[in-house]
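As a starting point, one isolated chain is supplied in structure tokens, in the form predicted alone.
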Amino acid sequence: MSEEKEMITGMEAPMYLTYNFTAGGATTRFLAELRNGKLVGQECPKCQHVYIPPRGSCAACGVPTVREVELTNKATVQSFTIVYIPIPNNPIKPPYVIANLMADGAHQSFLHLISDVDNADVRIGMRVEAIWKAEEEWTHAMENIQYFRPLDEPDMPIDEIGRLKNA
């Protein structure tokens, strides 16, 4: 006598990993400046691109980047997505906006939250500023910035986001 069984096509298997991260010189200096409430990138001596977070070398030229450049708290939305799916153990409840932000003076974007605006009003080119947590909460992490919120400034044209002024 054969008994037909339902085929198993998937299962949930949550994994939790503990790991250590060795930052390296460029990232260590970047994280130390975050602890001081500053956004600092590194400039390529050849093409003048500014990387934040810094990598220690220029992705375009391959030369070491050692000159530190302090950036402002202002940035431009380069791209974004509205997140509707909850992430386990994430205190942020959807829907919320995650954006690739190009800090003023930088040529590499980084991810961060956008808030203090209706999700439907977020757009590419929108000017935003960092809202930092209270200083006593600062650590060596980008989470020192709670989120970015819109500025009362005109949008930046898409073809100018992250471009050198004289290029």
Partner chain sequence: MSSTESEVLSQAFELGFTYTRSTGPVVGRFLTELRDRKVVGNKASDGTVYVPPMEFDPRTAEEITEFVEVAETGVVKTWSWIAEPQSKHLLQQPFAFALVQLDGSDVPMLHMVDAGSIDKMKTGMKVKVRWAETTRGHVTDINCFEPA
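Computed from a predicted structure; not experimentally measured. Residue numbers count along the first chain shown, from 1. By rigid core we mean the largest C-alpha set that fits within 1.5 Å across both forms. First, how it differs from the form predicted together with its partner chain.
Once you line up the core between the two forms, the Cα of Met11 ends up 2 Å or more from where it was.
I've shown you the form predicted alone. Could you give me the structure of the form predicted together with its partner chain?
Shown next is a single chain and nothing more.
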């Protein structure tokens, strides 16, 4: 081996999984409503938990969540993280805030972005609202909501986030 030549130290070993994703009945109903600009959860007939995104059945009771509940654009920050590390091909530039959000009337949180606020001001209990993209850009995706931004409302006490009213 000639010493002046550069030694190989790395090897590209990409892995691609190509498959067909089928949403299933409950998620299809949820995504179809997102396509119409609506956030719709599904309620357990037994314990009244509202799931968003819905799973089709209640994790606690094991019964189908057939009733749909339209939620507003308002939500509460349940937890959050500030992301500093860039993800390849992700157009969002760090640092940005990604949060577990509890939609009003829901008992299950979903992940989304928080923007229009100093990252340092984001806190658990903060009230936020969804900012939707222009209607012509809506698809069957949570990305129809561009981000959530703070609402001018008092914080929600931590132990009330996502709790059933009469539980």
